[in-house]
Every structure is written in structure tokens, then in C-alpha cells.
Amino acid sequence: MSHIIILPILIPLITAAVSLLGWKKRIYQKNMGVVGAFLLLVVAVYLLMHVYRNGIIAVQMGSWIAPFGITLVCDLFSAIMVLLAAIIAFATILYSCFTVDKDRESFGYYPLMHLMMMGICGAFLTGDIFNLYVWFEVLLISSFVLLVLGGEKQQMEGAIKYVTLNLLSSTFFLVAVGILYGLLGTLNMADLAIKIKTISEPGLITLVSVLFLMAFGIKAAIFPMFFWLPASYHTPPVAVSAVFAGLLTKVGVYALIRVFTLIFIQDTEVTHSLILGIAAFTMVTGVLGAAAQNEFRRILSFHIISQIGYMIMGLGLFTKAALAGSVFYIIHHIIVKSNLFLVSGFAHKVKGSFHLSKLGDMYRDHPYVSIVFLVSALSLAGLPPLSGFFAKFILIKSALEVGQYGIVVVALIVGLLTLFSMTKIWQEVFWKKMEGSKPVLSSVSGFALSGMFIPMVWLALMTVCIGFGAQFVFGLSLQTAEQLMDPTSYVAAVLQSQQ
């Protein structure tokens, strides 16, 4: 049952494919894409079931023998990603069918956003850091594509700044992995794990370390390489925006987590700090950037950035606890996230403005799409008993504990702020009142509406069951930190067939 491992790359693929049979046939591609989206959910979560049960696998393609060939290792971390990516992906695909026009479905949407999260879940189950940096470009190739899709000038605009910051981290990143290979003669990342132990110039090794923090810090919006995001988020489809929220800087986030937990723990007093030290600045910068703007997405898109301060908060922390806090808010952060974007778009299509000026009345008009928006802002900002209370509380015991006061008191100012932006956010699109007494008639047939709000309702459901059973999901991101900073089974699992 361990090639089962390859289905998440195989399905979007093939999904893809099939689709593009159907070139211009709009609806055939639209059921393509439901369908390939739900198979690959299924897959996803047979696949975390598999590998909570019976550990860690791997699968050597080709039979190759490891470290010669190309290796997909799949643990708890990629499990619970691949999962994540999955639900994303059907929910937002789903919403698609609703929201997105002609022009897009008819050059090729749905075909795209599969070989999008081809290119994603191939970036969680690689276990060569070489093929990470391609399915890296698997997934910025689509990701541009969309992008730009439907040719607007503001898209063309924040692609530009999105695709320049992009192709300098794989720059970084491919001088980086050529450094790597020529001090250690191998990019299978678990036998880079045994081989880089043995050189004798720790400071070397720092280096590429820091020039990997840079390749993926520009990916996942870290202070600060950040402000290509706030650019180009707001500017593609909210479907779009929706998936790019919750994945795209999520992959660069599982980059940082993966190789600073397996490779680079030589002189975690260099790395890790610089990491938490990175952290807050992330948390605070994009916070106040949030705070400043008055555009749903703008503010949203600035969110994104003091979250991702979060994850990596646990990573800096560098203890078993913390990084069970960094995975709990992915998971946390990943069906928040995506929801206000969809709810953003919900309130464009009814009102027809992201500025909350021209926005008002929504919690009159269309008070479940309301309760849906309240339960993710107030799961974002941190109260309980929703799921952001539980990853920041996790963050911050985790903190408190090996005595970094500072980062505490950062994460809690940041959380108060975040509370800010969000009732903003509530004051001005969903409690003020607009001019006129009567509801503002929409152009948007019922039947879409209900669509759009089925997948928000989908999400909004799990961020409570998130936070309902967070000792179940706490104790899966424990069991993952476990693996993380052990990664004594990672390795075995990936070399056995030398042993």
C-alpha cells in the first residue's frame, strides 16, 4: 500500500489532463474538476489514516536505490499538508463553479489550479531537495498563469511583483542546493541528514542554511521579503486568492519547518534564532500593515504575513511543544484563512465593492454568511474556545516555558490587533448601515449564492471542530513534532533499502 504515496501527484495530473480533452467544453471541465478535487480528498485522507497507523513511508521511483533516485517520503508533517491542500482545494473548486466567469473556465481554470496543486502536493511528499525546487516551479508556473488569467491591468500588475520576488528565491535556492551538493555530494534530504554531520566547517554550513531561509522566507513571506504578497493577493479571482492564501506560503512555511528540523540543527543558536528573531518582526509588519488598509482582501492579504510569524514562531522555539504549536496553526490557519476569502467574495458579489466604505448591510441581508465570517475572525484572532485561541495559546506556553518573554509579548499584542482588524472588518461590511431602509438587490441568482455558501459552511464547521477537539489535534501535532525532531525513523524509512 505505500504507492499510494503517489496518488496526490497523480490525480491532479491526470485531472488536469483529462480536462484539457474537454478544451472547450466549460461544463465538462467544471465536473472534471469537482470530481479530481474530491478524489484527491479521499486520497488524502486514507493516506494520513495510513500513516498515522503503520509510520512513515516512502517509495523509491524507478527502484532506485536511495539516495541515487527520486524518492517520495510521506510522514505525519506531509501527511497532515497533503490533507490540508486537499480540503482547500475542494472547497475552493467547488466555490469556483459559482463565482468564476466564462472567459477564465474557458482557457483553461480548473485544469490549471490541478496542476497547481500537483505541484503543492508534490512539494509536501518529495524527499529530494532538488525535486522540491522543481515542483516549487510546477506550482509558480500555474500559480503565475492564474494569476494573470483574464489579463486585468491590476493582475498584470501584482503578477509582475509576484513572479520577479518568486524567480529570485529559486535563485537563492538553486545556488544554495548547488552548494549543498558540491560539500556533500547527495540532495536526498534524509541522506543529507547523515552526511552533513561529518563536515568540519560548521560556519559553511550556517551559510547555505541562511541562503535556504532566504530562498524560502521570500516564499512564505517572512520579514522582510514580504510585500510581494500584499501586491498580487487581492488582485486574481477570491477562488484564486482563496487557495494561494492558504497554501501557496504554507509550502514555503513547510520548506523552513522541514529542512531546519532534518538538515540544518547544527548551530540552532545562529538559525533558530534568527528565526524567531525573523518571527517577530513577521507578526508585527504585517499586523500594522493590515491595520492601515481599508480593502476586504488588502487586509486579509496583510493577515497572511503576521500569521506566517506564527508558524515559524514554533520553529525559533525549537523545543517538541512548540513545533506541535506550529503545526496546530497551520492546520488552524490553512481553513481560516481560505474561508475569509471566500466570505470576501461573497460580500463582492452581493454588494459589489472589496472596500469596506462601499460595503454595509451584510449581516441584515445575509446573516449565515455573517455567523460563518464571525466564527473564522474571531478563530484568527485568537479567542475561544475556536482553534486560533488553542495554536497560540500551544505558541505561547511553549515560549513562556524556555523564557523568551520578548516573543510573547509580541504574539500577544499582535493577537489584540489582529481583534482589531477583524472587527473593523465586522463594523464596516456587516453591522453599518447603508443608505436606504431595503436589502441591496443582488444580480447573483439564489441557486449561486447557495454554492458559495456551502463550501464557507464547510470550512467554518471545521474551524469549530478544530477547536472543539483540539486535545485530538494537538496530540497528532505532537506526534509530529515527535517526527520532527527525531527524525531517526524519517531517515530509516527513506535509506532502508541500503540497510
Given for the second form:
Amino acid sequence: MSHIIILPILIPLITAAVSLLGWKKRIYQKNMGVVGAFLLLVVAVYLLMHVYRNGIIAVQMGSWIAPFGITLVCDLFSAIMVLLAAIIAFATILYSCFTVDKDRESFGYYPLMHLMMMGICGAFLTGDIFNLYVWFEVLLISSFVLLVLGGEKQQMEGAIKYVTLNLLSSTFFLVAVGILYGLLGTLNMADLAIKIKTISEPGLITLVSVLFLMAFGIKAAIFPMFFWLPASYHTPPVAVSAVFAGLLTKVGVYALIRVFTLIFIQDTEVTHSLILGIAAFTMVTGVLGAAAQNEFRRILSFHIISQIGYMIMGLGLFTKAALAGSVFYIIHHIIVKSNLFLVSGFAHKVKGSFHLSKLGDMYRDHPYVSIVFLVSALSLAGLPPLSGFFAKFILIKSALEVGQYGIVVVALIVGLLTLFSMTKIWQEVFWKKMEGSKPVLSSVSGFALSGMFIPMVWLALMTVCIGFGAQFVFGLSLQTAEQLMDPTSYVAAVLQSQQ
Amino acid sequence: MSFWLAIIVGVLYSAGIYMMMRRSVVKLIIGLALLSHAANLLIFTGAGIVREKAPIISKFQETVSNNADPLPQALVLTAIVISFGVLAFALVLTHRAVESVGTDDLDQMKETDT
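I have the form predicted alone already, so could you send the form predicted together with the partner chain?
Up next: the whole complex, starting with the chain shown before.
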């Protein structure tokens, strides 16, 4: 039964391959895209339930026993991330059906989306650090193409920055893997966790860990390596922005949490304090950058950065409760942030702009969309009883428990500034009376608008459900954090599953 | 031998970073290519270089001693293939970018920045 772990990688691959068979059939590719995303969602739900009940599962590819072959591992953290990826993939692919133009669709938009999902799921499930590099490249190359698909001038400029800095981070990652292999002679993450305890030069390990921090840090957009993100995320179609915003930086955060809980835990004084400091700077710079912006998607892009700060704050504190907070925050953030991007796309569709000054009257014309936005925005800012409140509450409580008052102050102030940004959007886009002539929007049908509305409502309902079911989600996060803090069960599952 | 290879890796890195700091897009791509070469050479060197001992073990031999490690070479091979593909993409991207922006000066491509 443990072979179910391969399915989140296989389903997107097969979907992409089958859709590519009908290159000229746009409708066919669209349908395949939706069906594939739905199957992925079903499998992801099942995988999480399976791991929740039966513990960590590991599979050795090609039956080569553990440290030699390539291992796929699924613990609770991986399963949660795969489920979140599947949710976002399904929501955005549904949304794409009504928003993406014909040109992009006929150049393989849906197959590319699925190839990227394959890379993302692969990165979440692999148990081998070089394999992680390969999955990163798979998702990167698909994201490159998705970013430039359409070939507008802005997209090209944004893509150059995105491509350069991500390739740079891949090089760092590769170097770090190479040095780690030179030191320890293994690439399997569970095996690394054992062998790293026997190393005679702890200084070298700390050095390598900082290289990993830089490599994953660029991908996760932490301070001061985030500049590619606000320069590129607002250029592609909204559905693409939403997937990128929800998932790509979180792959970096996932990798950070994975290696800094499993492998590099012998010198937490240096590494985790460094991460905590970076977390504070990331939060502050992100939220200040957002305050200075006047474009819908750029504000949201800067908020991604500040939210990344919260996620790695839990890692920096490195207690069980704090890690649970990080996991909770990731769950909350992926859903909320993607939804906010979807709302920005809706506003663009009906009002014809992303600039706050050219938008307005949304509340009068589309009250239900406004409610969806309000739920997500207030959740992002952390107002009870929505999901963001509990995520921040857990993180701040655990920071107080270990006496890190500085980070508590920063987190609270940043929360307040987030609220300020969100009210700015609300004020400008939803409440303000629109000036000047109305743009001509004959091309938007009511059918397309209601189609766009469905995934938005779905994600907003999930935010509310996480808020009201916080106890269950927190229990799940706490269990995840337990597995992360005590890697013995992970190591045992990998090294003993000889199939 | 390792010493000289380490020096070469260093030179490749500094040359790559220097090229990336230039304003021309084409030099940026050359810089990226140099960086990936440096990374590959570093993996190759870092895993230890063994001379004239191929990792082929006879049937009767029970232990492996001082043989070359084949894994880093497999890693480098994978990395080369990946960086080749990605660089090809980056070249096409810069070509298109230069066409649509009308300049190859990176300092002029700041419309999407803040």
C-alpha cells in the first residue's frame, strides 16, 4: 500500500503526457488538466489520511536498499504539503479555465502546469538530497516557461531576474550538496542525519549548512535575497501568479525546515539564531515594501515575503510548539495568499487594471467577491476567528515561552502593518468611488465570472474552516512538529523499509 | 592535483560572478555558465580524486579500498545535462527580452522593479 506515495508524482506526469498527445486540441487539454488536478487532490487527501493513521511511509525506488537507491519518504509534513499543493493546483486550474487566453492555452499551458506540480510534489516527497535538487530543477524550468508564456515585455524583464537568481541559488545548492557528499559520503537524508553526528570538523558542517541556508533562502525569498520575487510575480497571468505565490516559495521553506530539523541540528546556537534574525528582517522589509506599493499584485507579492518571515521564525525558535506554529502558518498562508491573488485577477477582469488608483466600486458591483477578499485579507492580517489569528497566536506564544521578546514585538508590529496594507486595498479597490469613464468590458461574460468565483469561494471557505477547526489543525501541526523535532522515526522508516 | 583544481574552481567562480555583475545580458548568461562549470568541478574535486583505480571490483574481492567513487561523476553528469537545458532556455529568453525591450543593458530593464 505504501506505493501510493508515487502517485502524486505520476499523476501530473501522466496528465501532462496525455495532454501533450493532443497538442492542437485546446478543449481536450483543458479537460485533461482539470481531471488530472482532481485526481491529484483525491490522492493527496488519501495520502494524508494514510500517513496520519499508519505513520511515516518510505519506498525505495528500483528496490535498491536505503542509502544507495533513491528513497521517497512521506511523513506528515510532506503529506500536508502535497495536499496543499493539490488544493492550490485544483483551484487555480479551475480558475485558469475561465481566465487564460487562447494563445497561452494553445502553447501548452495546462501540461506545463502539471509538470510544475510534478516537480513540486517530487520535492516534497523525496528522501534524497540530490534528488531534491533534480526536483527543484524540474519545477524551476516549468515555472520559467509559465512565467514567460505569452511573451509580453514585462514578463521578459521579470523573467530575466527570476531566472538569474533562481539559477544562482541552484548553483549554491549543487555546491552545498557536493561538499556535503565529500564530507560524509552519502546523499540519503536519513543516512546524512546519522553520519553527521560522527563528523570530526563541526565547523565545516556549519559552513555547509549556511550554504544550504543561502540556496533555499533565495528560493524561499528571505531577507536579503528576495528581490527577484516582487520583480517578477506580478507579470504573468493571475492564475500563474497565484500558483507561484502559494507554492513556489513554500517549496524553499519546506526544504529549509526539512534540512534544518533533520540534518543540521548540531550547532543550533549559530544556524537557528541566524535564521531567527533573518526572520525578523524578512518580516519587516516585506511589510514596509508592501506599504510603499500601489499595485494590487505587487502589494501581495511583498506580503509573501513578510509572511515567509513568520514561517521561518518557527524554525529559528526551534521548539516543538514553534515548529507547529510554522506548519500551521504554512497551511494558512498557502490558501489565503493564493486566494488574494485570485481576487486581484477578478478585479482586473471587471475593472481592467491592477493599479489601486484605477480601481474602485468593487463592493457596489460585486459584494460577494468583496466578502471573499475581506475574509482572506483579515485572515492574512491575523484577525480572530480566521486562520491567520491562530497561526500567529501559536508562533507568538511559543516565542514568549522561550523568552525571545524581540521577535514577538516585530511579529506583532508587522501584523498591524499587514492590516494597514489590507485596509488600503479595501479602501481603494472596494469602497472608493471610481472616477472617470468606465472601461469597456464587453468581453467578460457572466458565465466566466461565476466560474472564477467558484475556486475563490472554495478557498475562502477553507480559510474559515481552518479558523473554526483550529483545534484539529493545531493537533495535526503539533504531531507534524513532533515528527520533525525527533527524526528517529523518519530515519527508522527510511533505513528499514526494504522492499 | 586537488590543490590546482581548487584554484581553478576559485577562478571560475570569480570570473562567473564578475561576468554576472556586468550590464550586458549576454555576459550575464556567460557568467551563469561559468558558475555551473565551477560547481561541477567543485563536486568532482570535493569528493576526492583517485588516480588509475576504476571502480570495478572483481568477483573474489570482498572489500573496496581506494577505488575511485563513481557517484560524484554521476552527479556531475546529471548537473551538466540540467544546466545545459536551463542555459539553452536562458539564451532564448535573453534573445526575446532584448527584442522586446530594445536594449541588452540590464540597467535599462527596470520597469518591473519597484
